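The chain that follows stands alone, in the form predicted on its own, written as structure tokens.
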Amino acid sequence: MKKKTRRDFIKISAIGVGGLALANPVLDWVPSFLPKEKTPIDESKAERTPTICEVCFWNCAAFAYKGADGKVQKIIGNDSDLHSTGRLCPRGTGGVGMLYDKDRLKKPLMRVGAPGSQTFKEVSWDEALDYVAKKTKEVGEKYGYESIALLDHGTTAHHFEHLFKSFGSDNTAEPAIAQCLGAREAGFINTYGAGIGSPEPTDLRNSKCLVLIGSHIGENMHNGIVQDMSIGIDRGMTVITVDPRFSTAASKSKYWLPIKPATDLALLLAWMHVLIYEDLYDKKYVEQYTYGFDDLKNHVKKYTPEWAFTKTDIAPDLIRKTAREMANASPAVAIHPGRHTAWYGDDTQRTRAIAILNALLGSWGKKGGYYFPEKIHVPHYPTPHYPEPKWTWKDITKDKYKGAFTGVTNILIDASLPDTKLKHKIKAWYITATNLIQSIPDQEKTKKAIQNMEFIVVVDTMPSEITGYADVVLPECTYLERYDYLRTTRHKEPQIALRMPAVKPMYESKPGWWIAREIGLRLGLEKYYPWKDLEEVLDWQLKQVGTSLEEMKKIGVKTFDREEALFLEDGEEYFFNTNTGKIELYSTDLDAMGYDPMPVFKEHPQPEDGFYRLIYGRVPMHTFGRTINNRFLNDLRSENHLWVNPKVAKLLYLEPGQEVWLRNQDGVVSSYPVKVRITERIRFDSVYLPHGFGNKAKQMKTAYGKGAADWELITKVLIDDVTGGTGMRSNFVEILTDNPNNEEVKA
């Protein structure tokens, strides 16, 4: 029999109050709130508060409009919003679900009982806050504070970002750097001295031709990308779509090439090829912008389309065909860097030959390509400085990973192992806002962390599988219900957008920044908090740009001057970010760290007979494993199913709608079955699982058990070398039909 842990999935108990299990539903699955008949609100008589939607990054302005009765029961985009355009996705517009969600964290829990007790109890704040900032100074008078790291995610982290610093860490980390921006950052930053940024700074509205390389927009529902996309395909711009799927993108496209996983650098070094050798890329752009085209050429001599076709399965012409194509578009061409990056452990590698291609087409700088995003600088509210940390992520990384320009998390949970070779170590962790059970790969090497932990404390407006593992929980409010800082995205206009709360917090949940700052305080820390509540932050913030709390409380959005042209005139100077003062098409700082000043195809192992490459991806109602509970979004898609090509469904016996399990090259077999799709849109020697659903966390009622997990067959990961980013497309699964989880087959 397996051996009880002392962290184990979250199980409520009735100690105390009468436990979160017993707590009273908000709504049933037929809201409550919402009209009988069904007649739309009247906005013209409904109190209207803005809001900047959190169920996904895009961070879309927006108005959440209450009506009579106080309650939520509509959210639009605030048309003055460059993130939005007065649009908002399905999850945006069904927020709300995740507002009266009745499985949300409602009280602080504590574990209570010997380890491996497994049970938890309701506290007052004051307990909870209380035990937290006690633990805290037994981790940091023992080991110093750099030992505790802060694995973050959404808009809660920047205030526990500023409680970090304050009591002298430096060690956060959130995983999308590690499996989504980390490479993409790294590959643009050596080859144009600055990186993308989000949204991406593409100029699709007036796109000629785009380029999507394993990118799923329309899936991923990146809000504003997928309007301008639409708009640049109703004025005649071209896709080309690289995938091994038969994406959404991929239907809208003049030339979808199912390309072999794990060579998509061998088609861009040809596309390159072609580019260079037949005089087709942008000369005068090169000439006065790059640094290093004799080498590049030399060095894509050899990586011909009849070389590529061997790697990829796309035939020469028409490697050569699409090369053409975006030539004729340039400069009003795009070859999307994409976001979920980490792929296959030489992702920076693969993103600089994306950053290259578009230099060869003049592309960057350029309307139609690459514009220069601005942002309007806020000032920080007066504090003191920040204590020196002793040591910081940096120094558990850089020596490896010389490219990581950030905490990488992936590392700080290598740090927090008990066997780990590192100098320095990990010994507490904060959670905000991400289910590391779910986002990081190799789940055995996280949890053998955790075992090691002295103390775990979770910050979320959800259970989920990462709460089970926490000493404390801590329910922060939903994005209705609170304050944040200003949103100062970078985009063609400088904006700051405010989130207010539409409504007062539900149950005993409590906003981030109050979170925080209450263990601050408790910490001493009181000269960091110099302010009573986060309005106060905000409104001397406003002022310091011309407006006010009060303004923004009516408008919501605000747009400033650009200070800098947003598109490069034809032969105008520019300075670059780089040594060179250029573009760098071979890179120097790549070549002075030990790494390929110019990306080299590797070979990347393939499934073996019986095995299919494990594809991932989204689904447009959802936001990774984030909302899966929300009952509007989950009413919308409730379970993924498993694509499969014919040929393989033919070869195995299966018929649509089968039930089948996974198991993959280390034996690791999912949990839960997935219903089989058979179609054409899938290379045969792969399968196409969606990402988040599978959910372990039983108080989630309505997510619990549906469809097959993904992040349980991540077990193989390929690190970037140059950012340490996590590779996890290189998963290889077998189709089960007999459930292999009854004690008979495993027998």
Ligand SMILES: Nc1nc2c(c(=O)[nH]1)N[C@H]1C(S)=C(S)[C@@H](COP(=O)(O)OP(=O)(O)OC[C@H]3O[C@@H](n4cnc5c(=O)[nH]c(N)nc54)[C@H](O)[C@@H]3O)O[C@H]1N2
Second form
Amino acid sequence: MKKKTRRDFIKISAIGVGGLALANPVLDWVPSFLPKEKTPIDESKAERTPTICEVCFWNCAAFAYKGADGKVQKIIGNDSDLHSTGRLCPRGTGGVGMLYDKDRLKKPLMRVGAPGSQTFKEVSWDEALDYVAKKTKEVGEKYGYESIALLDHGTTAHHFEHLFKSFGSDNTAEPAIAQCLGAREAGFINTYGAGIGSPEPTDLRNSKCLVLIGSHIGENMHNGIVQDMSIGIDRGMTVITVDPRFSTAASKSKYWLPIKPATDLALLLAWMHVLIYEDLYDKKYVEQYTYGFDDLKNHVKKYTPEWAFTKTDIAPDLIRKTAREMANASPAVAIHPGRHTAWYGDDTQRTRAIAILNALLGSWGKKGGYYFPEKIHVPHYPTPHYPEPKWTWKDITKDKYKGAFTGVTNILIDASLPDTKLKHKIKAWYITATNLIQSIPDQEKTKKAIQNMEFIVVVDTMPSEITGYADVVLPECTYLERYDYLRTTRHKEPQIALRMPAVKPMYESKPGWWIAREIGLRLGLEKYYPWKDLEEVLDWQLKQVGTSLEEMKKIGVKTFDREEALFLEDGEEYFFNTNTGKIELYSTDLDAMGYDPMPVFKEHPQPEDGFYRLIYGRVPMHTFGRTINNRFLNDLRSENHLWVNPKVAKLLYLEPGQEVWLRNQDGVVSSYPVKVRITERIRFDSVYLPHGFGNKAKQMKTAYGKGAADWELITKVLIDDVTGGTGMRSNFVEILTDNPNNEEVKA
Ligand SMILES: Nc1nc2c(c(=O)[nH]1)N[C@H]1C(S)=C(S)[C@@H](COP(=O)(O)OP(=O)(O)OC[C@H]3O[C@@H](n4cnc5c(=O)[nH]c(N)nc54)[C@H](O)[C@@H]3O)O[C@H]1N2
Ligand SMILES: Nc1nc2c(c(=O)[nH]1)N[C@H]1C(S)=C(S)[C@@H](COP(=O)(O)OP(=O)(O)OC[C@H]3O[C@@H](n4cnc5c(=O)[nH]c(N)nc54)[C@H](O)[C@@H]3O)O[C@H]1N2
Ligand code: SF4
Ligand SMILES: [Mo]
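Previous: the form predicted on its own; requested now: the form predicted in complex with the ligand:
So here's everything in the complex, that chain up top.
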């Protein structure tokens, strides 16, 4: 086989900008509305300001460079930054397109027509904020401030979380947990007493073997992980990819295991069986650090590779061979924890199986496996204690979803329904930087809840679908026009990073911190806002950790010393934050809560004749639907395709590029057609539709109507019994060749 080089793998590794420019002349660093000088700006002379990319939640630190005309010309990764190591991914590079998007929200808007009609009038900030404060007070006084929920994502969330806590609500939730990584965190917390967090602390640069279960790194363009994986491959790391689709990662793998969807837990249990019964596990590590090994050994006895073959379609030989490959590399082996793990409902148990496998291989806390990340504690600006809410999301989840560790979006939506049986009810929503229509499954339910709200305010940068359901829309400026709180994420070395405005907010847009504060002041919460602006807060905070705003404006990223070692020494004593102080192969907490203490395989429905499982994922050039209107990125990829196996194409007489529609098991039909891509790279029982396309917001002129939406077709949801998160890979579709729609498409 040809040796893989880093450049071969993906373009991130070829100094972002140049690689992209060569690959596509459209994105050659001069935004198309600016004069097309072919000579790039001189970085040594251009004014630069530190920023943190908000195009996705890897949050790479970078510098924004301005041209002589004062406009941002390019964004380049900050060399000191561990998230990016100085290189941005194509999306971050194209972030300028978000700033100069002509379709941006420009002024505060207030609803004129019925919800969903998108008829708004432009109003002044005073009018909009007065109204938001008035409605907040009205609902708060009538039902209690707890009845107001904050649904959020991204950096803006922090400003609104402070506002919410100040007025007495802790009912905050984000799709980036319950629809994303919530199950994974619960799986690891119940094994190691610690979650994974972001960035994932895998030491792929030094791994000898990487196992990807569905994680499609390379299409999932999370910068640091992609770079680490490239370096690992260059150094000879073996990759094992388990995916019903031949992903980019699969194409770089020694083993591709095209698993039957929804059966991963069977494979994971069979791998444990092989490691234990072939005596391949790390005995010293297991003995010293784990609890419940004998229980596990008995538990996985029946889960033989032969048994797993009947569930997964993966040959017993291949299961054994891959298990041995992992054991050979141990402890420099990482079974990647995944990120979007809301798949089939038993997601906490599946990710726990991943956690257990890592323990059997002795990789947690070991070079080439998982490192111990560290962060620096930056104190909060002193404000008085928040009032104690009378109830929180926990009062809703504590009986049924005992492993939920944050607010659960879909449960707060359940509490917002007119016919909810829940004791605690939600009456109004603040929505910041999340497009619930695209990100929460069963959108009819979301819309029903929306209709029942007394009041909805949306803070966004774009007129995306969700803004159409607001009573008030508040235009936030983009990340390139604002300060935010410091990035203090955990990494190999503790770092802080600064985002500051590269340019002044365009139009009448305002930063999130300003919007939240103005609402707070109108609610009489001055004591929680003893500062004039965020600069004052940041400077105070930075001085507490021995630097200043002035210094950070120059360097953008500051690195601190670690306090503890990155890895465990051989035989070192270590206490895990679990009941037993050990890595719990047998989870005492899950047991006490009434859940399976060790993962048990359960069958999930498979598609009936004529139906295919709808699976989805990412395209490298976009982040969900949030970048589709970005002209640079849209030029690179304007629509998605439906991946269909040749056998299916033959059966249905499909031609490459033919437009089709999809109808799911509940009769829901896709609004827009999608072009077929016929490829052996997908199993015959599934179709693949990348997420984020099929935009229905007319005001987003570049994105509108391009490609098809997975999110319309996800009506059947399998709830994770531990965390309450929504498994969304549970939908089956038929492929229609005639247009079934004759009505106008509505958001
Ligand atoms: N069907 C389906 N559903 C999914 C997924 C899927 O693959 N398929 N993925 C799931 C996953 S993994 C996740 S993490 C979630 C993510 O789901 P979301 O949180 O909804 O996604 P985002 O793209 O972060 O949020 C999009 C909104 O943020 C706005 N926005 C962008 N930048 C800013 C800003 O700086 N300020 C403000 N105020 N607004 C901004 C955009 O205009 C847009 O309206 O979706 C989940 N849901
Ligand atoms: N370019 C880009 N990168 C992104 C994002 C983005 O929007 N754009 N979003 C970021 C976010 S928030 C997240 S959470 C991550 C998500 O990215 P990941 O956590 O890497 O991946 P998933 O979305 O869970 O899974 C997608 C893969 O799972 C496969 N798959 C489907 N069903 C099964 C199954 O039953 N078993 C197995 N083994 N595989 C299956 C699909 O074929 C696909 O390759 O990506 C992050 N990176
Ligand atoms: S991975 Fe890409 S889009 Fe995400 S923060 Fe980094 S540069 Fe931005
Ligand atoms: Mo996510």
